Structures are given as C-alpha cells and as structure tokens.
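This document starts with one chain, in the form predicted alone, laid out as structure tokens.
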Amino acid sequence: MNRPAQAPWLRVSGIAKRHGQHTVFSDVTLTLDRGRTLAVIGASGCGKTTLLRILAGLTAADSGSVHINETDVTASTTQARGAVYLYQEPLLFPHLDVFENIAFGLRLRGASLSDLKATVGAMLSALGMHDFARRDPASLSGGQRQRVAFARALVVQPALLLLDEPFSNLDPQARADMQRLCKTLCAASNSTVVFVTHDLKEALVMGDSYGRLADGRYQGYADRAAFCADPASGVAAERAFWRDDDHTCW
C-alpha cells in the first residue's frame, strides 16, 4: 500500500515584491520539504535578502502566500513561524559568553538548567570550540564568531533556518569550515534551510535542491543535476573556465 506524499515543509506561492517602481521579483514559487537545504543563488542586488527576509516575516511581501510545516504564516511574526535569520555578521551579544549566546534562545523558551547544560556543551563539543565556554566574543576569531552565531541559530530547533551568505566574510579556509560543519550540523538536526549565496560553488557545496533569482524571476532546480544542466546556471560556464587539457578542477 502506497503512502500518501508528504506535504512540502515550506511552501511559497506567488511572492512579490516592489521598491516604489522597481520590481524586486515577482511570482516566486517554491516549495522544501523538511530536512533538506534549497540554495539560492544570484548576484548581488537581485533580490536574495528581501526573500529571506519574506520568509522570516521581516519584511511583508506586496502578495503571495507562506506556509511553514501547512499553516499559513503570512501574517505572522518571526517568533510565530518559528524562524531563525542568520546574517553575515555574527552579531553576538558582547556582554555574554561563548556558552552564553548560544543559551540565549533556550533560555527564553524556559529549558530546564540540565537541559540547558546538556544540550549547550553537545553544541560546544560538535563545534569544537568545548574549551571557549567562557570566552568573550571579542577574543575569537571571526571563524569562530560565526561557529557561535550559527550554534545560537541552531541550538533552538528553528522550524525554518534562513542563512544570507553568512559565511562570505571569512577567509577561504575558515569559509570551507563551516560549509562542512554546517552541512554536518543541519543534517543531524533535520534542519529545513534556505541558503542564499552568491557564490556558484557555495551552492553546490550547500543546496540539496537550488533556485536562482535573476531579472526579478525565479526559477527551481529540483535537483543537483537540473540545476547543472542548466546553461543560466553558470556551472557549465565554471566548468570550461577551469578545465585544461588533462583535468577538471571541479
């Protein structure tokens, strides 16, 4: 007997948005189902922050709708919707410690002090960054800034996880680090994620599926190799860039 399909996590249908007489985008469609990771992907200005920023019901959309887990939470505050918005700036409370900020969101949710333990030092510990408990946010290093701001984000279970580029002020290493850590992280907590990037191969390190935002459209890729195939994409283009005569970079 064949279960019936379960019903996408997010689900956005018909988003639009205008600045005065400039069109943002219009009719963005889409849907994620839980667990999974869209990367979205466009130059700067296009429009990748207002999204994000619709989705966390910061900013109202012109029209169009946003069901999160099948509730229509349009109207709905950020709180509401369970969302958590992750910026490029770590942005860390500077009176708090490490162990601290990342308590922040459990303790305003009223978790047990065992619980707060528990679950705070099994972040630390997956971070690597256990012997940091009691620093000051300005004594790491920007790396380790944002290992903190996203184990902040993370450590409340968001129903919905919007991350804006937040690892283009890193360094290159430090930047793969965190690709890889939040990638590990996201997966064992069965995050739903919208990452948007401008980076070509940040998306395809990120995204399980992919959408580009462009021209004030935007269009889904269901999959790695649709996204690839697709010529709009850039992938092609990155490919033949970096090819020689015996090897593929990437």
Given for the second form:
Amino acid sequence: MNRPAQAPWLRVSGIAKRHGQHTVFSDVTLTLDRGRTLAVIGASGCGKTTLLRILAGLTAADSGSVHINETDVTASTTQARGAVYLYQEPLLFPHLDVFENIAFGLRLRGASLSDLKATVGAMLSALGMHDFARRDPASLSGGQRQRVAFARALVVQPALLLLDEPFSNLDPQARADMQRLCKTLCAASNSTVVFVTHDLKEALVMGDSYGRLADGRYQGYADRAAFCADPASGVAAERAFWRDDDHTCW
Amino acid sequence: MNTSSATDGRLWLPLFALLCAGSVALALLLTLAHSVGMLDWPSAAGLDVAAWRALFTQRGFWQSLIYSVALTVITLCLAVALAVTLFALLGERVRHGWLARLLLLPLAVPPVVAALMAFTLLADSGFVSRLTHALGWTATPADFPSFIFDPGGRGIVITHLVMVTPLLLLLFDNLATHLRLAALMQQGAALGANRAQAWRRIALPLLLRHARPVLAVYGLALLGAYELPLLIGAAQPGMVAVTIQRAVAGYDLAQRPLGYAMASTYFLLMLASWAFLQLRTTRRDGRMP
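With the form predicted alone done, generate the form predicted in complex with its partner chain in the same format.
Next comes the full complex, and the chain you just saw is listed first.
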C-alpha cells in the first residue's frame, strides 16, 4: 500500500454534534496511528459514546470528517468502514451459542467454513474458553460474557475497534483480567482501538495516547507523560490523594 | 403469603386441575361411548364398531382434516409474514397512538361478524366485486374471483388473516421489548450487519423461536375454527369442525356414531399435539434463558 509513512490510520477533523439546542461537542480533531490505542476519558454525559458512535458510523455528525486509512468514510456505513463497536454490556445474541456469537461477524463477511472454524477456535483458545464453544450465553458468568463479546468484536480484525466502557459492569478482578486480555489480543492483532472510559486508572492502563472530553471540547495528548502533566487530566490530583497518609478514616 | 392463603392454594389448585382434566376426560369418554353406539350408556347393551370401521375406510374425515391443516398452515405462514413485515415497517408506532388502538379492533370482532363482513365485502356480488366493476377492472361483477364458498378456502384464509395478524403484531412487539431486540440489532449493526442481515440473522430467528408456542396454540385454534368455515366456506371440502358437526347434528341419525368417532379422533389428535407442545416447551425452557 502506498501510504505516506507518517499518515495516521484514523484522522478525525472538526467533528461537531448537537442535540437540539445542546452542543454535545464541537471541533473534535484527533489522529491515531495503526496498532495504537487511544483512551478517551470524560465524565458521564460528556459525549464519549456519541463520539464513538460517530466514528462507527452509527450516528451522523453535524459537521466534520472521518478518514480511515486515508479514505473519507464520513458518509459510510459501519460495515464499509470496517469498524466494530463494543457496547458497555455484552449483548450476546441469545439464540446463538458461544461459537456462533463469535462467528457472527465472520459469517457476515462471507468467511469460508474452514476459516471460520480455525479463526473462532483460535480465539476461543486465546480466551481460555475452548470448552465453552457450544454453551448458551445465558449459562455464562458476566466476565465470560464480556470475553465472548470482546472476542466477537476482535475476531473480524476490524480496521477500527471502538470500545465503549466495555468492562464497567465487571467486578474488579474480572475487570483487571479483561484489561490484560484486551491489551494482549489487540497488540497481537495490531488493532487500532479507541477506548472510552470514565475511569482514570483504566484509561492509563489501556491507552497509548489519550484524549479528554469536557465541556464540549476535546483535548488530545500524544503520550502518557503529556496526559499526566496536564492538571486537568486529574492524574496529579489522584497521585496527591494517594500520597497523603491521612486516610485513617477508612 | 400467609398460612391460610397457602392452604387455600393447596386445596383449590388440585381441585381446579381435577375439574379441568376431569371434564376433558369425561367428555372424551362419552364421545368414545357414543361413537360405539352406546348412546344411552351405561344402560346400553351392544357395542358397535361400524362407525370406527367407516371412519378408517371412508376418506371424508381425513380429507377434511388435511384441508383444515392446509388452510391453517397457509393462514399462519401468511399472517407471520405480514405481521413481521408490518412490525419491521412500523416499529415502535405499533405501541403508541391511534394505530395501537386500531390494531386492537379486529381482535374485538367475533368470528360470526367477521364472516358476515367477509360475505358483504368478498362475495361475487359484494362491495369489492362491484368496486372493481365500477373501476372497469372486470367486465361484470361476477368476473370477480369467488372468495366466498370457495373450495380453495381463500375467503376463510383472508378473513382469518385480518383477525390473526394484529394479534401477531402485538405479540412480536411484546417479544421485541422483552428480548431487547432493538439493542441486539444495533449490536448486529455495530458488528457490520446491514438492516436486512440484522433482520435475517437476529430479529427473525429470535421472534419466531419465542413466538412458536403461541403460534402453535393459535394454529390449533384455527384448525378447529367453526363459524367462519360454516358461514363462508365451501360445502365440500369442509373444515374439520364443520364436517364433524354436520355428521353429529345432521338429519341422518345413522351418521351420528361416525360423527362421534370423528370427534374422538380429532380430540385425541389435539391432545397429542398439546402434549407434544408441552414436551417441546419444557425441553426448550431447560435450554433457553
């Protein structure tokens, strides 16, 4: 592919969105290189999900453009963008078993049966869920369901993987496990990921670069050092809190 | 629940079950007794199986049963297709406003009234045939296809469709809410499915799978439909309930045991279908959420 070496995989320019009189955000501009993870942090209701849905092609922006791999996909469907969006809850298809849930996107893309079996089998092994292939989603724990949902999103090797607080409903241990698994599998498949969360620690764990949405404005940070150095990121305040010895009230 | 109401529950529930099962068993026993000539049982003397022999050697009842099954399957398939299409087009509007109230209207129309409406609208000299003639689509009103007393049963199917489709539409809407279909289809879209793929791979399998018990029970009810086939159906072939009624209540008293044999057979077939459905539902409930 003849692509300039420095050209970002994802390029978002001047995206704006309003709901009636309310401006959700304006002039969101960001770039993301292939195989990197952008962690976007912001309080509940700041427009993180709306931004992800615009990147996925599930919601139209009022203005601005989205380019993936130097192609303008602003008016394209989710399928044409090659993007996959993972919701906060697993939303597994209840009429399909674990294997068929993971195979869903591959079947849509016309994968052959042998490819499908090999790819889904490998993904199940990577998840440590090979014995669960023929289980109904209802028989899985919350963490297992989220793993399957994550596998279902990743198995199609999306051009852009959009994760909307996917681990927020999990207990701390399952959440830590999923963060590790997500990092490992995304790195192995060289996936380009936008990960939104309201959890500062999770953002720091998951991201290679960072963004912050607040008051309808987007602020990008190239790396962790830049993010941590900005007082508005909240990292400094968090550090100060944990340095303070006076937590005897706990 | 306090002790008194718990005791009442333990007492009344078996009594109610006994009454239901008991009345069904008693009705079946009496029908069987009548079919073997023991019309004044238990004082009857003889046992005559001629009616049963006739049932299995004559084709009338079986033709009628096959005809009823065919019309029922056609009606259900068309009603499901129509209801799914309307649900896909209307979405949440099924639930709100004037449309929701209008949908309930056919459910309130008794079958006898529906039959008379069908007669008024669809007969050779009915409103639609006159309209098509007035519009110049047919040379005479009689050129309009005969939907009433039609051996093909088209009038019965159309009228049943009008009565069943709103019910299925409401059922699908209810199931869609219960199954969170909108969220699942959005998840399908987020994985790259277009609207048609989301419907084919997510919505349809889920809706049909969960609607199956209701569809089966409704199918049994349609199979035994009486008023509509009696009033607007052809004399031959007749639907099964009409055929049985004609044999049992006809002028030829010799036909009555045959009518009761037909009724007993139909009764047993329905019981077997009901038992099969219960078994399937129990097995499925063990697997599904």
